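Take a look at this single chain, the form predicted alone, given in structure tokens.
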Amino acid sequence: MTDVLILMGSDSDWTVMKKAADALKEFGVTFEAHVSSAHRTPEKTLALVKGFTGACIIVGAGAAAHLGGVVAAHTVRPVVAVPLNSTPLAGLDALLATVQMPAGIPVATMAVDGSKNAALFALSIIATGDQSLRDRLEEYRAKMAAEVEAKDSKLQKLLREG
């Protein structure tokens, strides 16, 4: 089974998505990901969000960003969706159309193109029952931790030294 779908409305999104896949990996998550657009392939967007079992699903979508909506409209499953700077707006059109979903229709919201943070949100989704995964999630966040101590280590001594 696959844990994580990731959708994109079009190719051009891989290079936003990818750092999700990218994440996924390095915690051994299994995921899927498609070029599947909200208006342009309606019944094929259908048929991955019904046909999909695992955990979670991330988005990626620009402009109207209509996908996260659109497939939360067709799954009880979390989606997670990142509005993508793919117009002169810079993402903000994107952004302020994820965020408007209506009452009864969830999508979490990441930052514009934070893609990585979608997936670590899906990861924790995932963490709540794979004890396993919830370790490797705080060890990460504990190395993160130490590489911004190490750089304030770093900085002081630049300080003192004068």
Second form
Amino acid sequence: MTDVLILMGSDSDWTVMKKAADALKEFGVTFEAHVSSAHRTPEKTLALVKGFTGACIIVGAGAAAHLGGVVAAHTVRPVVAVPLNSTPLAGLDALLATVQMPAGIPVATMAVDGSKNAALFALSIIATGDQSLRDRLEEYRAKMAAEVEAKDSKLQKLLREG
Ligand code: RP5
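Shown: the form predicted alone; wanted: the form predicted together with ligand RP5:
What follows is the entire complex, opening with the chain shown before.
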């Protein structure tokens, strides 16, 4: 059983969605990733969702982007969606189609192209039942904070030196 299922509407989505896969890898969380479209391969999408027994599903899709809603309609597992910038509307189309889900079927929507946060959000969900993963997420944030502090020290030094 893998922890996370990543679905994307097209292989053209992989460049962005790979960042989610990389973040999951970094935390040692297992995943499978598939190209499966809500409208081009609806039966395959349904089979993948119904067959998934892990914790969380991440979807990435551009354009009308109903993949998140369609996936969420078939599972009560948490669905985290990444609206993708893949049309002349620069992701606004995908964002609105995903974030404005009617009440009853929630889809947790990240920023346009926000695939890394999708992985981190999925990790937070999994971490509710996994102390060691929770600790690693705390360490990750502490490291980020230290990096910001280092950048500020550098800026302060520059300002002092005029
Ligand atoms: C969506 O249409 C996909 O998620 C992709 O972002 C967009 C364009 O797909 P391709 O024409 O590149 O296959 O379904």
